[in-house]
Structure formats: structure tokens, C-alpha cells
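Only one chain is shown below, in C-alpha cells, and it's the form predicted on its own.
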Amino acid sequence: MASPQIYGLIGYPVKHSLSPAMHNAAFGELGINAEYRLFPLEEEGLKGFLENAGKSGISGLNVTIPYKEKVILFLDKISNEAGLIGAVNTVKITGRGLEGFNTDGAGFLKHLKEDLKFHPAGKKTALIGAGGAAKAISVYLSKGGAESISIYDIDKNRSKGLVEDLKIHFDNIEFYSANSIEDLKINECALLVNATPVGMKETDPSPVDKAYLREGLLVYDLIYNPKETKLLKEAKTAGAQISNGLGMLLYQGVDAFEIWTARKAPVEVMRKALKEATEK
């Protein structure tokens, strides 16, 4: 029998994440000779890394915290919309190189509309962070119409940036580059993303003091493992809709899975797997 065709997640850490499950179930599904595997990489890893993946028999990858935007400089080309957003989270490997692509912004844009009903138009939001995904939100909530993005970054430099770069493409919108979560405003909005790692670990404080959080809220945490942060406890408390990262992975995965394979995606059979593996 032929080796499988390699996929996988590179990133640091990579142990918590669910996707082998969510792309395994569906090349089974279709009957695709291809495993889904995880590699984690320290920085210095990373250029080697990229270099020999299509010797070493790796047909594609996604790409995860912290080099969503640092894997661009190791890429023969790029999607548009990659160039837009500033960040990758796929990678397609062929004989002719490495392409680049961004699908988690479609992801969660998607998964606001269909799964949850909340559309951005005309609404204030309010981002924590600045980094990859952020960016990808940043920009999606943009083309969703959004009243005004308020971002704040334990970086300022960093969330100043993004805002200057969102401003240039979308003039119809507030940004405003936040000094503190006080100054998000997030009494105004009606949608507060975390896109930090913070609440990945047990002992994480929330990032936002629970006196923000309040009914008529939508409060959504990239973070989907563990299911609840404490940031989702808190705003589920105080009344708010919640969610975590769960859609925004399961809708940019499928979108990754038909780049990599030309295929259909299974998507009920990723969205089970999925289910299934936060179960266990």
C-alpha cells in the first residue's frame, strides 16, 4: 500500500489541539489515503522545518500560535487574502513550492452567522489582541460590516499597526487602538473576542474584569480546550452569549481541507469528530 500523504499542525504548543481528529475523520470519510499529525516547533525549527517538509513527504499544513505571521517570510507565494490579513494558517505544499492561504477569518465570520446568528453589521466590537487570528477577525468583521472595531494588545505597537493597516483598506469603519481593556469600551459593543492565548491554562485569570461582562453581550474566546475559560464562565454568569473557538476551527478547517485535497469537505463528520474529541 502507498504511505499516506502527510498533513499537520505546526505551532508551539501543539498538544491540545483537536484537528488531527477533525481531519482524520474526514479523510476517512472520503477514503483518502492521508494522515493528520502534529508538530511542535520551537522557533529556531521553524526555517528547517518549512524547507524540507515537501522531502520529507508533507503535502500540507496548518499553522498556529506563534507563527501565523512569521511562516510568511518561508513561503515561495501567497493567497490575496493572506496579503490582506498579514497572516497564514494554511500552508498547501506542492512541487512548485509552499502557498500560503488564511481561511480563519471566512471561518469565524461563518460560524458567527450560521451557528450562532449574530450578524456584525452596524456593531461595535471590541478585540483582545493583535496577533494572527486577530487579524483575520479584524479584517472579516470589516467586510461584515461592523460599525467599529476597538482592539487592545498588551503590545501597543502592535495593535497601533493593525489598526493603521485596517484603516488603508476599509475607510467606512471606527478603529480605535486601545491603551487598556477599561478602553475597549465593551459596554457599547455587542461583541468581545479574545484572540489571546490567555485562558489556555488552568491558572489564567480572565482577560476582562467580570464588571464589563453583561447580557446582550456575545462573548467569543479562540480558545476552545479547555471548553469553558474562565473568561466564558464569567460572561456566562452575567448573562451573556457565549461561545468558544470550536466553529472558527471546524469552518477554517474545512476550508483548509478543500484547498489541500480539491475535495467536497465532510463538514458533519468533521463538526462530530470535533464533538467527539471535546467529550473525551
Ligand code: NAP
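Given the form predicted on its own, state the structure of the form predicted in complex with the named molecule.
A single chain, with no partners or molecules, comes next.
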């Protein structure tokens, strides 16, 4: 049998990733002779790894922390979305070179629309955090036609910078850099997204006082481990609709799989594999 095509995840650390379970299940389902591996990389190894990836038989990569921005330097081409977001999470490797994409934002929007039946068009939205994930999400909430996006980050320069960037590309949406959680005006919003790592540790507080949470609000936490952060627990108690970030992880993987293979991804197989991997 021919040797399998290689796909994988580069980043540091990568050992807790759920992506191998999801992608290997998809390859198996479609009978594709391929294998998804983990490639933990120190920063000094990034350039050499990418230069040799094609020769080493690697056909595609996902990229995670801390390389989503740095990786762009070593690619031959990036998609318009990846350029707009300023970060790449998916690389396709062919004889023509390395091409970068960003499927995080599209994955988030697909999960909102397809599973949560939430359509951002005409809605007021609030984001906590203005880092890489928030950039991807704000671009796709904008593409989805949100009425407004308010962003708060403890680093005010980061939220101001993101708002200024978004204003350049989307002139029909109201963007606002909030000075505090209160200034996000969550009571007027239909969607609140936590795009900070606050909540990953069991001892972390919620980034939002529970007084801001209510019925009629969708509270989306990008964190999926733990399954329910303190924010999500308090939002549930307050009667809000809640979601963790597992659906975003699924759909960014679905889009990456389709970019690599040009085949329709087996979404339900991937969903099941992810669910099982989180229960291990």
C-alpha cells in the first residue's frame, strides 16, 4: 500500500489537541489513505519545518498558538480572509507551494448559524478579548451583517487597533472599542462572546459580572475545556442560551478538511470523534 498522505498540527504545546481524533476519523470514513499527526515545534524550528514540509510528504497543516501570525512569513500565498484577519490556521501544501487560510472565523459563524440557529444579521454583539481569535470572529460577524460589534480587551490599545482595522474594511457596521465590561452595553446585545483564555483554569473567575447575563442573550465561550466555564454556568442560571467552543473547533476543522482534500467533510463523524475525545 502507498504511504499515507501526512497532515498535522504545528504549534507549541499541541499535545492536548483534539484535532487528530477529528481528522483521522474523517479520513477513515472517506477511505482516504492519510494520517493526521501532532508536530510540536520550538520557534527556531518553524522556518525549516515549513521549508521541508512538501519534501517530507506533508500535504496540509493546521497552525495553533503561538504561530498563527508568524507562519505567514513562510507561506507563498494567503487567502483574502487570512489577510484580513492577519492570521493563518490552515495551510495547504502542493507542488505550487504553501497556501494559507483562516477557517476559525468561518467555523465560528457556521456553528452559530447551523447548530445554534443564531443569525448575526442586524444584531448587536459584544466581544471580550481582541487577540487572534477575536479578530477572526469579528471579521466573520461583520461578514454576517451584525449591526454592531463592541470589543473590550484589558489591553485597550489592542481593542482600539482591532476596531480601527475593522472600520477600514466594513463601513456599514458600527464598531466600538469599550473601556470596560460595563461599557460593552451587554444589555442591548443579542450575543456575548468570550474570546479570552479566562475560564480555562477551574479557579478562573468569570470575565463578566453575572448581573449582565439574562434570558434572550446567547453567551458563547470559545473555551471548550472545561466544558462549562464559570461564565457559561452563570449564564445558564440567568436563563441565557449558552455554547462552548467545541462547535467552532468542529467547523474550523470541517473547512480545513475540505480545503485539503476537496471532498465534502463527514461532519457528523467528525462531531462524534470530537465528543468522544473530550470524554476521554
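Not measured: the values here are computed from a predicted model. Residue numbers count along the first chain shown, from 1.
Here Ala146 and Arg263 end up in different rigid parts once the change between the two forms is broken into two.
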